[in-house]
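The form predicted alone is given below as one chain in structure tokens.
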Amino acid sequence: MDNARTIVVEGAPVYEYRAFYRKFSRAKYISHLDLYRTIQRSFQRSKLPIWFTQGFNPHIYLTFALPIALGYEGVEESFDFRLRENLPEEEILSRLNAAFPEGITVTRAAAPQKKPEEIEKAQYTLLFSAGNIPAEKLLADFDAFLAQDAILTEKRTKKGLREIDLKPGIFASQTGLTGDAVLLAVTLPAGTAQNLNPTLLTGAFAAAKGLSLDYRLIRRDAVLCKDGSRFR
């Protein structure tokens, strides 16, 4: 089987996998730290031959290339893990999905192909409304907001709040209406160099207009690499 990447640790083979999963429904309210703990517990319940790190405090090897924000749904999220045996993908998926809570479903487990450093952008879909404001007017106002030469807002960094211009970071955007809500499909920077959440953009719009937005959906649809391919 070649569905894992084989490495050797202290003379023994270890098999690296990258799992892709969907995070939706109530699971979107699980924070990243709690998600980390949830996956660890799920591995223990699954009885998979999980590999633990070496040293004074052994723990399950588990890494995330791009953690997802609280309240966001995810279509193709990922985490890396290691097993002491090279198992078929079908068995891994079956055991993990039987152990995971409602709202988290693993869809694929294979050998990692890309490095997290190759991630450059992410695609999002949002649905939002604003009180009694007609969706048509809200859409027109939002389109005008996007058309500005600069979109300034404040972003919290390790050094505190700083003003940034979101406009150069919008790789692509498309707006429309879905029922009584505004639909926004947008591609923004993601990864180690720069990471922008789409609610920075909609939040800047709400602040400029003095609105309170009601989000029906905030979903990350894809994570893309510098060459335009999906993160695998």
Second form
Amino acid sequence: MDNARTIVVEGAPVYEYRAFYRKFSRAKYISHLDLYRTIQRSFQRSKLPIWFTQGFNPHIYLTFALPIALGYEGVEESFDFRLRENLPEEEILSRLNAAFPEGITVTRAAAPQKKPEEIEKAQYTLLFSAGNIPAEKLLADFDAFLAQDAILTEKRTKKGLREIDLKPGIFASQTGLTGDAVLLAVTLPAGTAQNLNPTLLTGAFAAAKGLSLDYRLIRRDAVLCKDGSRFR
Amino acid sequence: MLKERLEPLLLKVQKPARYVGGEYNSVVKDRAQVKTRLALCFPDSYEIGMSHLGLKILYSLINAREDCWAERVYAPWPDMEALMREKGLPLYGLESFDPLTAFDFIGFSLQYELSYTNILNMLDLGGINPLAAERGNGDPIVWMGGPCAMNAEPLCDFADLVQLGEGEEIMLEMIDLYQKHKASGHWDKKAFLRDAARIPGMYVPSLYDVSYNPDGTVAAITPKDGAPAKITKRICKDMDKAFYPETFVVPYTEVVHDRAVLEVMRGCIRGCRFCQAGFIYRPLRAKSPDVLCSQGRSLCETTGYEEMSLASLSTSDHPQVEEMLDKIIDYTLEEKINLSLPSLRVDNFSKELLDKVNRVRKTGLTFAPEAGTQRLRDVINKGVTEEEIMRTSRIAFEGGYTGVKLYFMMGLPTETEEDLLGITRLGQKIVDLYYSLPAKPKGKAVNVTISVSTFVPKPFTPFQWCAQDTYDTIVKKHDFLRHSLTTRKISLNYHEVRTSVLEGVLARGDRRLGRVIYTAWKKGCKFDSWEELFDFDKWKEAMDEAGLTMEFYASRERSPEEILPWDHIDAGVTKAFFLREYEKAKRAEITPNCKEHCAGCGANKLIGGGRCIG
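Alongside the form predicted alone that was just displayed, please also present the structure of the form predicted together with the partner chain.
Zooming out: every chain and molecule, the one shown earlier first.
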């Protein structure tokens, strides 16, 4: 079977899978660290023959190619895990989904195809409003904000606050109105080299205008590789 | 619906996962299919409340009944509370998102005195008047329970009902009575409360009049409308048959105790004279090893927890501790579950069991001598000897440990400078021991951490008559202790002293403190146990405005003849026993533990008389 990548650890075969899941509803409020724990516990409950790291303090092997921020929904998020047996995809999905809490659903489990380093960008959809400000006015202001030559903001990095220009990072963006909210569809750099969250952009706008934004939706729709294909 | 109105607030607050419910194993029922709805409130943050075992037990117990639905409610952090108040959103149950006003019962767990203002704040945020006398016939019943319920007098203005002791049985009896009254078609809250007072262990504060002497002490506690003169706490006689949850709610976000907790027994045989828990949970009742194993297995399998801990006041005193540990360690090793074990008295363990215990990952080496000299340890009846500490430290150092933590209390009755110097001396002896060992870890310095808390006299202990050291005295003692240190190998930590003063006031308080709590809350006090939110000045103002002083409650020695505000509460252990123990303490005489010799504390009457153990 080729639904997993087979590796050998200390003489025994181990099967590596990449799971794709949706994160929505209440689960969007789980932070990355908490999500890691939540998925580990779900594996324990699922009773799948999960592979534990070898060593003094064995724990479930689990890695995420691209962590997702608190408050974000995800459509095609992924994590890698290992089993001691090669099991059919349907069985993995049904057992995992039965063990997941509300708001996390696994849709695929297959052999990893791309390396995490190949990730280049991600597509997002946002819906937001700002108190009593009419949506048309908010949209016009936001469009003007995006049209600037440079969009300067401060980003919190490991080395402290740093000023960066968001403008060159915007691969594509589209705005519009949906009901009484502003819609933003945007493609931004993602991955290990550079990662920009779309709320950094809207947050810079809010700060510049002295507004407090109410987000109706923040969703990562797709994670894309350098060759334009989806991360699989 | 409330849920939709909450949504926009959640990305503006810290850790929104605390407010959204939906956790694995949380129980959602159909409103139309249940008769009675109960809100189980913990008056502190989600992280603390979700760690509390008692409420987990009651949550599962009530939800096992088809006709009831229990939900969880925690105190929102001030950032969330401010937004909720601004938008007019009431406090709600995490399962249904219904406001507190939709519940039949609002219950509060009383774990520590400094959580009291949060009770008022949560009721108010839920749209319920905190003052019982001002609530109407149709308003929810507010009930309270937990260790601090043993002296709930400061909360009598706010509670309709107070449950004394363990809740597993009394809770169900309360619900049955409520359903009977509701089914009668003419609901009268007062009639229900009068009937509730006939349930053993149920204290209805409004059915007691308290009068005071000119000096502020209690003159009389008078029951009315047929309420009993003494209310005796409830216990589960047989822990093997007591209800225990098959599973826990698994939080999305990390909480303080995020693991499977196995309650191995209730009660304690040690009789440390400062320890309220050691007396109010008597008599000792243990679960058998096989029951524990099956409960542990069920918890781990249904939660996916990778960690398990054992809960009790002193696990080493379990009557079958070796068999129990043997079985639990086997299970956890096989399932790759981390077992966290407390410090154990390992003297009688077989070589085989000792090896097994040592295979379990250790957290650290801690001792609680509580006092610096053997004399003072005898006063408080703490059976830890210096010899024992040195012996265990030696084994630990030779096994690669480089750190020891020591817990002490300051302000204990009869304490002198000599006792304080004893704390430093013990720390120094451990440092010296380390450097004297040829087999110590190479090239590493030793670190002895000394944590000092302030002794707070509690009701239902032999020290319930004692004066608590004043703020100034404790601060002076801190300075004295700090100056007695001569090495950097010892680090010294103190607790905040002002919170201990307030804790002392509330712990031994009477009903007049209700006004103080109310006023302090009105002035903005909440989360008083959180140092960054604690505002002692507001509490002082509230005391002043009520014409009361902190000294009267905290730093006054009571005479044995005085009527104590909690004298109508029967914890099993008798007042005569406490007095006997108090006298022995003054003479620095120890009382052997229950296993060695029954001291006649009186708790055996709760299990029908005879010996509790051995």
